[in-house]
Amino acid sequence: MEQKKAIIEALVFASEAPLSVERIADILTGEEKALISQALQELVGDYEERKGGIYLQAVAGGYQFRTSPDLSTWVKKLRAAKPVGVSPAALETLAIIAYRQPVVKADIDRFRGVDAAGALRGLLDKKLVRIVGRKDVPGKPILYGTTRKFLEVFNLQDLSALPTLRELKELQE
């Protein structure tokens, strides 16, 4: 068991994307899910135990090594860049797709009351939304969803791990 989870442990590190179970028994043939499975849930414990500066988390349908929050301000001097900056309106349209998708920009423009094409563009650039297809609607117009990017970014393991309306007010009181 060792063995497999030191091969788990270097396919979850040299994944750039969060890596899932299906995808690590596709390359470790023959290997039950239950036990990959088994593997990653330990490995999740050994590096929670360890408490060092990285962490293996559950994240957007796979695992991923993450650095420790609270370590933060030593990462961003590594990268000496900025992180992916979202304007207000930006974000605003992110959490109406988030919550509402898949959306067409008519809804979009209509929730925030503004024209949203600006917003919308600048986080298909970024990756964070993606066009999910078209309303069956005369104009077959096109429908926006988020993306896996925007699961990692936002630290989700999927939508249903997004605060609910009540959960929200909650916190603004």
The other form holds:
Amino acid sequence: MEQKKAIIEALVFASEAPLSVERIADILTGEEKALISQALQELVGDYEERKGGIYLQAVAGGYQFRTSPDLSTWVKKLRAAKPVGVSPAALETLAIIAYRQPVVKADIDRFRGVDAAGALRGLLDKKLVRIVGRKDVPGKPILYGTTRKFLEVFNLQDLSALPTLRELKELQE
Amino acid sequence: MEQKKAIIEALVFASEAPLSVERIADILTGEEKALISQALQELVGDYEERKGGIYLQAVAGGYQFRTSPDLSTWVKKLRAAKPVGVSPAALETLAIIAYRQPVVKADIDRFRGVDAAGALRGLLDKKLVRIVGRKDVPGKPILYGTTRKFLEVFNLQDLSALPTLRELKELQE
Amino acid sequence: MAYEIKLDIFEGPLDLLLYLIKKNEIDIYDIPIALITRQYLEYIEMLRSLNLDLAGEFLVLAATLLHIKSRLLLPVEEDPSTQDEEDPRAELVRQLLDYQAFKEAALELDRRPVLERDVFTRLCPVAEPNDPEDPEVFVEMDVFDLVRAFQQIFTRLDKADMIEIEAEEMSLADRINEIMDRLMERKHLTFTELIGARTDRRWILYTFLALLELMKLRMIKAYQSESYGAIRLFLAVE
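Coords for the form predicted together with another copy of the chain, given the form predicted alone:
Full complex below, order starting with the chain above.
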């Protein structure tokens, strides 16, 4: 393998969080971002072609190695960990925040037709949701948005990777 | 790649410590150890042949992925800038300063019930807190406040985006 | 009871309503309110007869349905001016469509390869654990950690010491910080310079309150060379 590509692979592997092209460019001083992106794309392709146990994924604005989703049963056996479940109520709340951010709690309540306090609190605890500011209306209610961790957990490159609500509606019809 | 080999690759990758053949045999119930060893040897060979950034290595009675030793300079550069964390004691001190600024150390000590000198020094070093002036009372005690960096780290537009205690309580109910 | 529904499967009244619409194969844009209201009330009655806790929101929607039903029962007037009046069901339909979209979005999220459920990352440390910390790079921190820390302190204090901190005070602290920043750069400023070109009253008021607070703390000094002249502000202590 070409040395630059090998370095990039090692960096992504060694990083604790998804590694961005910018960060790699910082380390490989003077390297063009376009070339780094290209090498990353090649690596993504290499792992896909191989159909092995690990994949290189574009996630949360960076790249990260992850195990193949097909093999989750086996990895779970290894980790013997409780699955990190998100309840349906929390998922609904999360979906509203993801699509409507920045959004105030009153709107979340209205969309769901129930008080979202409990679900919201759980999402804040799990760091899937964060406070992004306050709305400039009387009472200055808190505005909520999703976090980088939300992108990491749901395997999303960025928010634009979410299907649009219209696409989802068409799916139903 | 053959599925059994892919599973083994995923397991070694996701493991918290070097993974032994015995442990893999436990997870793949009924699988012969000789076959597991063979698959591991094949994987070791695959990665060697590829000459990429990562290698599969036999270490301490198990197998583990590692970055190539030739690339350690680059990996060290990545690691040189490890993100800073904040201890619980420092976080409490920071919270008092954020909500009560400008505030003197005596008040921070009183709120926390312990001497905040250490935590305060750490926060000043990390540039999350700064001296904003001196209170014009006997002894001219130093007044502390939060910095722009504080806003950046906590993803806040401005200080008014900090939730009030009342808002926090509402979420818990 | 005619229904064979698990009791805890509904996330709320809208979810229940959506279920009834699907079950009856009804067009969501033309809901037969009488039928749906009857079934909805029957379901709620069943929950009550089982002494199950019913969230207040379920009753609110029951009232809404009954209200819509009564409005639909009113004779349609011939008067053309009432022709433009919206279908009483319209608001509910909008709400249901939104809810349906978000419910689908939630399911879509759940279908993704979720970290620590379907996919896993490397856990084994790669380098030596004593890496130097870089004071310029921070772990992403959450404001809620901060509030929680603050709240924890308050639970340790006497109730008498407990003072609610309002958003108002926060923006005051903001102004105080900005004023101190600018004074440290410029050594002295006039009140007019501080206000700048901004005209919103709230902002001017906070600037003023911040100055009062700073003077009270004796962190700044204010001078006026003549009456109605420019107010000059200095740091009290260099």
